[in-house]
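Only one chain is shown below, in structure tokens, and it's the form predicted on its own.
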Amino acid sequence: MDIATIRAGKLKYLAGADLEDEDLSHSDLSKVNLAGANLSGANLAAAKLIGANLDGANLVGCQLTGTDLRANLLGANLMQADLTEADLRGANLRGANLMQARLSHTAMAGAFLSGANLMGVNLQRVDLRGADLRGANLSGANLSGTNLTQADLQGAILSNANLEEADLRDANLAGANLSGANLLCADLEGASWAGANWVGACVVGTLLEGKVEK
């Protein structure tokens, strides 16, 4: 595999390619087909992957700091990947695995994360405005101070998650599991929560204080 040719963005079809541990930092891989590719441990820092197809790709432990990942990552494995300051706005992450991924200062507004695995992930103060998180697993996740305005969390698993001071204005929490979650001083103005499970949740300082089963 000619890495220099790949880095130059001259190859547009790399589906199933083995690029494990390769240095592809600062490469322009926009619109490249990397479906099912093995990129575990690869360095893609500051790379451009706008419109790329990473459907089912293996990105375990991948270096993606500052990377433009406005791409198709359907079912991709991003476990332990470093996505610090990456751009995932509007990205398709349906069914993706993001366990133990680093997401500090990551832009995720409007991202499609339905069915994604975000269990225990640190999403503190991440921008998730308007994100699709239907059925996503966010159990034990840190969402303190996170912007979730107009996010769709219908049926999401948020058990034991930390949502302290989270912005949930106009969010859809219908059918979500918030058992044991910490929503201390979270903003729930305009949010919908029909059928949500609040058992054991801390709702002090919210619109729900005194209204839900403890």
Contents of the next structure:
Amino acid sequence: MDIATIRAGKLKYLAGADLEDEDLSHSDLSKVNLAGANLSGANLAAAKLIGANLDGANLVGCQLTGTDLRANLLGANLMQADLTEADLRGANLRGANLMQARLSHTAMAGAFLSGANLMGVNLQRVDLRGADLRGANLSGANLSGTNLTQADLQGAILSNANLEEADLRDANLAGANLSGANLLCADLEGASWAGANWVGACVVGTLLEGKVEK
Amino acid sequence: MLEGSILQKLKASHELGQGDKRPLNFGVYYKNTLVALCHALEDAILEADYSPLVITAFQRGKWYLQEADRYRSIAERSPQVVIMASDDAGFAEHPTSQKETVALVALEDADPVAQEWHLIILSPDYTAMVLCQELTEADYGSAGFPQEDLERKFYGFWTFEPGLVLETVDLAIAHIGEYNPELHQQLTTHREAIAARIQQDDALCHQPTADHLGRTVSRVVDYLQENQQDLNHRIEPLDNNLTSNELQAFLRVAQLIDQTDLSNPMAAAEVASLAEAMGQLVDLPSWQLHRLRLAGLLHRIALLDKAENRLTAGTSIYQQVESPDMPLSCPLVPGVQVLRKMGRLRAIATILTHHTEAWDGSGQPAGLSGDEIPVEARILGLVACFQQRVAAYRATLPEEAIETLLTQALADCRAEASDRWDPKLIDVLTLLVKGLQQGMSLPIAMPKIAAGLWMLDSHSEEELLRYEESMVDLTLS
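Give me the form predicted in complex with the partner chain now, not the form predicted on its own.
Let us now look at the entire complex, which starts with that chain.
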């Protein structure tokens, strides 16, 4: 397989390809089928992958800074990937593994993250407006000051997460596990939280202070 | 939250369903942030002739004693200063405490106000306050009470809004009355006199200007930044808290500008949403969308001064280029200069400076034309004007359906395509308006003011125009 041809985006079918540690930075891989491909350690910085299929792909430790990843990443493994300023708006990340990934100024508005693993991830400066985080594992994640307006966090695991000053207006927290979470001064105007577990959570300075049954 | 505290009482009177009051939104503040904020807001008193009523709560007398020398000068410029604190040794003996205009209220230990940190400044031309209370041991959770004094956390908010300050003054006066009925009477008299003057048209607290509020905000940003430099071992949460409050200072001004414009009170939020939607339609990268959103939220700060003062030089950039011995420069916009105080808002400041340019080069301040105008500035200029027109129609034709108003405002903008506006963007706006008329909805909301950091992208310190550096030099000289 010629890397130059791949970089030019001329090969549209690369499912299962082994591209470990390859330099694909600034390439255009839009609409390329990379399902199940091995891209671990690859450099995809500033590459375009709009509409690409990365279903089940291995992106462990991948360089994805500034990458346009408005793509299908269903069940992809993004462990330790660097997603600084990556564009994941509306991307399909259902069941993806993002543990130890670096996310700073990452755009994830409207992304589908249900069932994704975001344990302990720092999401402080991530735009998660309207994201689908149903059943996602966010335990111990840092979501302080994060914009989660209209996000769907139904059944999400947020135990011991830091949600200090988080913007949760109109978010859905029904059935979420918030035990031990820090919601100091979070904004929950219009949010719903029926059946959420608040054991040991700090809700000082929030609108729901005094309304929560622990 | 402490039952019977001033913060709690204010919050309770703003709970949902309490008339037309907005629910209060709180933020988290570290001790050093609060010190910097309070010093900045207090020092405004020393600079102008505001003659304010100043009410403070210091938790303990010893914290007041650390500030007592500063308060001597503040007391010289204020008809009445009230200090609430628990009675520590030396609290009453300090020379400042002996001054005639200074009244001490020795709080009982069980008083919830003894856990609060307040600075309330009320005058016709300047209102400001910081209203916080400290986290209890239980609130800190499993981590427990911090070892370092610097890491002590408070929650509450700060503001320039005259209405909220006046409401809080009333709560504070009532609380003081439980200790000292005579002082209660005096304070009530002061409060009435100031409240009457606040109602008058010439009261500046309702009219944000570049020279009064602008200078205060500059000082807030300066003091917070000084603190940031002093954090010799950078502690991330503390550093973030300072940055967040620098941004908050500007967002609070934007909020105040909207509140004082009864005919268009949602301008910031609406322009931000429209601009972001336009940016999405032309497929700008996400960091540029965030920048555009923030510029929309802050765009009215650019218009803080009166029109005749807005340009320090009426010449265009091109005239200056023609004479090579003159340094390349761009006229300064006073409101925007305030934003430049914060390095991370430099790109936003550039967008705001140029959002009044015209596509054909006939605009201000630099007479840029076509693609020379940064795309964000082109989008912002168009949607700000469009939003203003919709608001104006809404005010004059309240019976008309919103769809009709949108059509009219769009037609007005279309008539100026290629002269004032980028024709491509007019087509995009047309598409957006069509979408809105067919039921597409844009979420219109001010950001949570304490949580705006997600909008500050790492590109925001880049300049958008080649001559920008010389412009910054000019600012410093």
